[in-house]
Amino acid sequence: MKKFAALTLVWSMFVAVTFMALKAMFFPPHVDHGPHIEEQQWSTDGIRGNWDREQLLRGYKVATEVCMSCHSFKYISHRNLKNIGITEAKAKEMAEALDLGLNDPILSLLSPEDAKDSYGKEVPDLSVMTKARAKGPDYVYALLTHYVSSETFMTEYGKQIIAGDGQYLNKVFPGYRIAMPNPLSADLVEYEDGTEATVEQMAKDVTAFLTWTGDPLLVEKKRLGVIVFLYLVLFTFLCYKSYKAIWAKVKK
């Protein structure tokens, strides 16, 4: 009976443990950090949330065409582009037209000692970005959406904030004044699928892309989740109808 009291405190912890790892994975704690940043819809929210493989396929020309410039996405090849359907001769076709192989890291020609020299330090890479700040993907696309001048700022918060040499003014950056100019501005790119290449259409796209660079394995392990938590479910009433037959006779 020590044992199976036992084994009955462990099984409990795990199944606790498992609840709060679930939840934490679907319900994220809300925190705020500075300005208030609104909060957006994305393919991947909730339970039966799927990746929006054209969208990444948008967020991916964004990325490559403007950010790469700087940026680099060493956590990543184009052969993960095939865990949302492109083929691999596709993949392998987009990973040559930037002089990559397939199993490459997507990487910069902006070199740090080049990086230094314009920013003044090593611009960061953006594989993990949304999970690497708060409010994850909505905060990006806001910083994306949310460049300003001194004369919008003064208008909108009635105080004087000037951006110093080298800096660009951003209401939802920490401090407000940014080293990163803004990169989008509207009809960069050109969308093949005809989609209207807007700031906030192209903000969008290339954070999904991101939201994916971060974690492409995101809409499996959700489905995972809800298997793992139905199958603690129905062991729970297996443990619990056990723990009656077994004391059963005792009682009696």
Contents of the next structure:
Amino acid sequence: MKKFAALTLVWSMFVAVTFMALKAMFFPPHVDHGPHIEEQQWSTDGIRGNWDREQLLRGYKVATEVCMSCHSFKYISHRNLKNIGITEAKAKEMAEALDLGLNDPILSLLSPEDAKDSYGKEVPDLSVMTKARAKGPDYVYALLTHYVSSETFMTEYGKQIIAGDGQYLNKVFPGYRIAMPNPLSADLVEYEDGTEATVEQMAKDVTAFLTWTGDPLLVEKKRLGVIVFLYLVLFTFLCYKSYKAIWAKVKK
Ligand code: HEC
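Same protein, different state: after the form predicted on its own, show the form predicted in complex with ligand HEC.
Next comes the full complex, and the chain you just saw is listed first.
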């Protein structure tokens, strides 16, 4: 009886410790790592996620008409647009409108040296930006929509942050002072599909575009993942069936 009680005690301790370890692993205690970045919904979310081609084309417009005056997208060329169903002729036409060839990387006219002179900092390439930052697209969207004046900053945070020369205040940029002037303002671009060009809309569209430049095959990879998974399930089932069939004879 004593042995049983001791065993039960050890066993329940073991269960409790395992439970706590698992809980800490999957639901870590909330630690504040800086400004809160709100989660957004993206068309590529989930296993059934897909590119929203209209949105990517709107994002392309913002990227090339606004961001490209400072930033490059060196890992992407217009040829890549074929994978979202843009014909080669159309992609070529789009490239030529920017004085580029179909296979040319999309480079800003602002050279890295001039950028450094103007902004005192390197202007980072944007092609894989959504992969390079924690919370990727959610962060980029938040960055583009969280520029604030120092008065707003003061009232919301109760502390005074002064933006120095060539610095702008942004609530989600680490350290709050960013060398990028707020690139978006309402109606900065005119969308061909009639969508209203609010700051939020442009930020959303250009971020979706950056998710694509960061991983143009994202959707294909997801599809392949699902197919591989289904294949493995089927394969396991077939193995089980053949195991049964083979051993049925032996057991007899
Ligand atoms: C006038 C020039 C200019 C324009 C236009 C511009 N940027 Fe920037 N951007 C910069 C500079 C300079 C930096 C470096 C900021 C720093 O590190 O303080 C930067 C940095 C960034 C970063 C990186 C922030 C980080 O966490 O390090 C992102 C993302 C970004 N820009 C996105 C965009 C997008 C999207 C657009 C178009 C809507 C755009 N930028 C337009 C100059 C520009």
